[in-house]
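Only one chain is included here, represented as structure tokens and corresponding to the form predicted alone.
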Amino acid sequence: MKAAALSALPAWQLPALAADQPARAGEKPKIALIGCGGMGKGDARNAARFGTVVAVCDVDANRAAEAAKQNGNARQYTDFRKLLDTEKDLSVVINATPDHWHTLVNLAAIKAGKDVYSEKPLTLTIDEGKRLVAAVKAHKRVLQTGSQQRSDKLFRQACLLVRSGRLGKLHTVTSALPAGLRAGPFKSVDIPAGLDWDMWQGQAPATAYVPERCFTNFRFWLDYSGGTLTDWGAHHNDIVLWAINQTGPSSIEGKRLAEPVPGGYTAPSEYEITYGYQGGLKHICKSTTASTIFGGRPDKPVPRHLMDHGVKFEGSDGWLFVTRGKIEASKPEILGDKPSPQEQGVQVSDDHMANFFDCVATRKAPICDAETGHRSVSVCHLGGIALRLGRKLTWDPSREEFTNDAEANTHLAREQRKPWTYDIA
């Protein structure tokens, strides 16, 4: 391509910068925040330990202004494409948009030569994940998925213990997730001043503005997310894959335990999904709503730690339960001497954002790279498809498709509303 033609392209369509391009000595990375809600502003504060936030972007101009003020009057944008086209010397993009915008923003930033810290769940569909993994490889970018439990010492310890055989023959894993919201119907109201509602909806079907669809509660609508199954499931099911060292299940079967309220939230609020893995391992992913979690009975209360959301591993020699801030086991010796991460092939990180910026400098793969984030949320997406179809499905993790099931394979991608399609990235 001729130089003149190349310079005419917007930044998000330019070839990526060389992966080994050295940073100027002593220069802090320049960072842009895209998505300025509470999580985004928190991520920006965290990242400011390692670089300088020079630009912020949100389709809600009010949120963009708040984030700009927080970050030393950083430059404000309401369209991420304009930001990427204007801010030529950015090194890093933090993507804290709602879930249905993660992939399109990530693809645009990667193709513009930026490294990306992306909030989880990494994708809206399995097709998005496959495209994102390919783009990261093609453009030699660093992408860290914001699944920070990978940088938590207790979750790492649990995975090391399972991998080292401390539980004996592992036969059952249960990931317990908080139940979702079940409410409605909701009424539409006027669009708030400063909010570009059409762009906020992006690839999702256009609807009238309903406050419960936007901001915090967007995750309880299938148009934009997958409920707690993808929100918390992207955390806890990630730990399952890390511990068992597999890329995905071979079978999936799910049942809804509650139906949505007509006109209300559409994502499953209560559910139970059973995954089958190589070697006969059974993985149960279920919402936590009562003392029946992990096999308890209403007339026989379960210990408090078994009611918390988290992950329980069961083997021939005992069980182990881990959640944020707590790890427990059926026998003290299970939590005895800690196995070596090096012997078990487990990467070590005690600071998720620091790990990302270290990899930006070294060009090494971060602890929760694109492939890892994609595979972990794929488990959640597979569960969601099984809940929608209401039957047992067979999955090929290597080919990333359902086996002899054309109907199920149509659920690997979603129709994208124009103009908010892959073409904009």
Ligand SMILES: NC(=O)c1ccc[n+]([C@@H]2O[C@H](COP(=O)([O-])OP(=O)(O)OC[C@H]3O[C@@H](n4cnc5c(N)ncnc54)[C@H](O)[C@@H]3O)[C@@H](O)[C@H]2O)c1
Contents of the next structure:
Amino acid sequence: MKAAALSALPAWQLPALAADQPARAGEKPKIALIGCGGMGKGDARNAARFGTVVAVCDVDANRAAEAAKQNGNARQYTDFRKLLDTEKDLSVVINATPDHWHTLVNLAAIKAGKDVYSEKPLTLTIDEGKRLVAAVKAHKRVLQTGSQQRSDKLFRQACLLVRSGRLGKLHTVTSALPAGLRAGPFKSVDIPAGLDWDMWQGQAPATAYVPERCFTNFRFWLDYSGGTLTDWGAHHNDIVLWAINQTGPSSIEGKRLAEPVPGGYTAPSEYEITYGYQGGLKHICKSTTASTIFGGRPDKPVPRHLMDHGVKFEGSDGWLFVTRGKIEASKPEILGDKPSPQEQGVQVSDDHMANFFDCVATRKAPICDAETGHRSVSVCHLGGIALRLGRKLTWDPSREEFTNDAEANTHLAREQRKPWTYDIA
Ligand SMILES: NC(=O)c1ccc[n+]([C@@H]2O[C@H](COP(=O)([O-])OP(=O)(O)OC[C@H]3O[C@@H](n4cnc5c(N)ncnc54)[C@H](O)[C@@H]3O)[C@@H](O)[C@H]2O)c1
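Starting from the form predicted alone, produce the coordinates for the form predicted together with the ligand.
Let's see the whole complex now, leading with the same chain.
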């Protein structure tokens, strides 16, 4: 699959680096990039508006070398622990590793006193999110989650209209996510030169090298990710929580609509999940049909008009649909309203990376801080657990536990492969 056909829509996610956006006066923050794939390289370009990328790290030495070249011959590493040990005057880490590495790298960077721009989905499990939130607080660090729809004016407009009651009593929210890949079985081959496959796998179970597990397609394997439910859910379910102003659902029920191919990708490809929230609000999170094309034709870019993923809010006085580059409502006058962000308690950011660097300077919480990123991906993880168990679950968002359900609570964390533990320094 081509990177361009994934959730990464390069033109959207990589704002043009305008020449009229010079670095700040005074010393520029020193930045390290950990994870030099498509997103990491884009994030580093984006961050270079505000600081200097002095070091790069990837478990694939070829990728580290390429990123170093792109960033003015930055120093190269293949082990992030060595980077953090050596680069003492760093202030910022950009973490664009695959999802199963986010928390370990984030914890190590935070303990080393760095501020972090971490790619979404913020965690692999709900337990990881609790650990991360505690560490950010204890070490007084700034962490921005890369769910950049929070810094987009159309998503903010939708959030403000919903929060201000413009749709009347909200009863249903639907987040439609692209369907995932359903393919396999795959063959193992020799490990490519330069790649430390054991380190790439990290805390995940060890397997023979299969190209479809590594680089980009890792998101379709439960060992490393949660499928499009977490990959895209970390964007659209994040908008749901922002607009409804709640920390999580109280019930979750879901079904897989397609079984995985034996020996192939393991994450749910097509699914429908129903969440219940306080006040009787129903939230349906489902894979879209248009994106079956996305899954079935990985060699072809998806035509823009077929990407019908997004979030629909329905209330007693009308509905609103928002996605990247588009907002629609049942009545045009709904969109004419301009609720005040201050009155609705909504932070305003029009540039996600700029918001992060502002907060690095001011020590304020960024628009998608650790708690926010953790809560948004928790919605996705809860959906994944409900799909796995195949029954209705009851969740207590304040305790962050399933109620009277010992079996479900075992799914809040995962076993880590030795020697990896969260006590990483
Ligand atoms: N915000 C967005 O819109 C957006 C879009 C695309 C991807 N992403 C996120 O960015 C992350 C990376 O995605 P990608 O598509 O660039 O994947 P990728 O596979 O192309 O890149 C990940 C890189 O990390 C490296 N890596 C793995 N383990 C490492 C470790 N322990 N230390 C250092 N490097 C390590 C890999 O070798 C690879 O080069 C994912 O979490 C993904 O969800 C976010």
